[in-house]
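Only one chain comes next, encoded as C-alpha cells, the form predicted alone.
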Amino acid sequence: MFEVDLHLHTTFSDGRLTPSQLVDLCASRGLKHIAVSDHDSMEGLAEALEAAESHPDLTIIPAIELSTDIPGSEIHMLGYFIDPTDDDLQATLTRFRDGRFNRGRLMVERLQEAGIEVSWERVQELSGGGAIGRPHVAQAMVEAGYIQYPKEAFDRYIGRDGIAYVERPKLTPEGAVDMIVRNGALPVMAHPTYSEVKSARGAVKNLRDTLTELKAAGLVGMEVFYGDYTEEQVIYLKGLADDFDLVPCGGSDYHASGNPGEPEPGSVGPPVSTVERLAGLKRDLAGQAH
C-alpha cells in the first residue's frame, strides 16, 4: 500500500462517496497524504478538511481537476494547494458546472432518441447537487439495465465518438495552467497516456511538444504513478518528468464507480518526496507573493 494518493473524487463531482466517507476510507487504508480533486468544484473541500480532523496522521491537499480542450481530444489539469476563496476562479467554475448540467441534459435526450430510456431526474439525483458528469449518466444507464458497468456507457454511448456525446465549454490547456497559477496553486497534467480501466481516455498526442508548451506556461508536474498504468508506462512517463524537471505525481483517480478493476485509494501513488517537492514549490510561491 502507498501513503500518498493525489487524485480522488467525491459526490461534489462524479465520485460516489461523500468527502467524509472518502477521507475515512483513505485513513483506514493507511494513507498519509491525499488530494481531494473534484471536477470543476471545490465545494467538498470544507467537509473533507473537517473529516480529516478525526485522523491526525492524514493531511489533505486542497485540489481541483479541470478539463481542457485540444483538437479531437482533451487534457485534464490538476491544481494543487488551490485557494477556494478566489472569486475569479469560482466564477469560471460556476460557468463550467452550468455547462456540465446542460451537456448532461442533452446527452440524456440523445439517448432517449436512440430508444434508451434514461431519466434526467435520476441523473440529477445521482449527482447529489454536485457538478453533473458523464459518470452520472452512465450510472443511470446501469440502473436502467442497459449496461452492466459504467465503463460500457463511455465505450458505446457517451465517449467522444459515441452517439450521445455532447461537447461543453472548456479552457485550453494553457488557459487552465494560467488560471491555476494566478490562483497561487500548482498546475499538474493528469493521466497523460492511455488507461485500460478508462478506455474512453486516450493518450495525449505529441506529449513531448505539449509538455514543452505547458512547461513554459507554468506547469510544475505530471501524473506518472496513475491508476492502472503499467510498469512500462510509468518508466516512460518518469523519464519525461525528469527530462522536463516536472514533479512526478499520481494517484488512483478513485470514483467508487463500480467498474471492474478500478484502482482503490492507496493501491497506487507517488512517493512521499513528491508531496515534499510540491509543498516546497508552494512555499516558494507564498514567499514570492510577499
Given for the second form:
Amino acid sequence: MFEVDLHLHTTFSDGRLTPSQLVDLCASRGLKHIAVSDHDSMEGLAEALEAAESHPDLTIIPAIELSTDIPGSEIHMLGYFIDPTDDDLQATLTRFRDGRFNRGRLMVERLQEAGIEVSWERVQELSGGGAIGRPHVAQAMVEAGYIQYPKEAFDRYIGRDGIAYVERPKLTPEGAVDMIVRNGALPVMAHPTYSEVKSARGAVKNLRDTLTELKAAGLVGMEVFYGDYTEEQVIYLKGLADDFDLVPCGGSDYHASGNPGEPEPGSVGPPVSTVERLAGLKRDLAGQAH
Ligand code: AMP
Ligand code: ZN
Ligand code: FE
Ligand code: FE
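Form predicted alone done; form predicted together with ligand AMP now:
What follows is the whole complex; the chain from before opens it.
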C-alpha cells in the first residue's frame, strides 16, 4: 500500500463512488495524499474537500483530467491544484460535457442499430448528471445483460475501433497544457504508455518528441507509477521523467468500475516526495503571481 494516489474518479465523471465515499475509502486504506481528478469536471471537488475535513491525516489535491486529441489517438492531461473559480475553464468544461452528452446519445443509437437495446435514459441516470463517459454506456450494457463486465464493452463495441465508438470535441495537448497553466495549476501527462487494463490502450507515439513540445508549453510532470503498469514500464517512464526533468506522478485511476483486476486506491502511487515537489512548484507559481 502507498500513501499517495494522484488519479481518482468520482460520480461527477465516470467513477462510481461519490466524492465522500471515495475520500472515506481512501482514508480507511491509509492514504495521506490524494488527488480527485474527474474527466472534464471540477464539480466534485467541494464535496471531496469537505469530506476530507473528517480525516485529519488525509489531504486532497484538487485536480482535473482533460482528454486531448492527437491523430488516431488521445492524450490525457491532469491538472493539479486546479482553481475551480476560473470562468474560462468552466466555460470550456461545460462545452466538453455537452459534447460528451451528444456523443453518448450517438453511441447508444449505434448500439441500438446493431440490435443492442441499451437505454439512453439509463445511461443518463448512471451518469448522475455528471460528465457522461463510455463507462456509463458500458455499465448500462452490463445491466441489460449483454456483457458480464464493463471492459467487454470496450473490447467489442465502444473502444476506438468498435462499431459504436463516436468521437467528441477535445483540446489539443498543447491547448490543455495552456488552459491548465493559465488556471495557475500544474499540467501532468497521464498514462503515457500501454495499459492492458484499459482496453490495451496504446503508448503515446513519439513520446520523446511529444514531451519536448509539451515541456516547452509548460508540462511539469508525467505519470510513472500508474494503474497496471509493470516494473519495466515504470523503470522506462522514470528514466524519461528524469531526462525531461518532469515530476514522476501517478495513481490507480480508480473508478470503482466493477472490472476484475481494477487497481484499488493506494495499490499504486508515487512517493511522498512527488507531492512535496508539486506543492513546491505550486508555491513558486503563487509567489510569482504577487
Ligand atoms: P471517455 O472519456 O468517455 O472516452 O471514456 C474513457 C474512459 O473509459 C477512460 O477514462 C477509462 O476510465 C475508461 N476505459 C477505457 N478503456 C477501458 C476498458 N478497457 N475497460 C474499462 N474502462 C475503460
Ligand atoms: Zn474515466
Ligand atoms: Fe485517463
Ligand atoms: Fe482517469
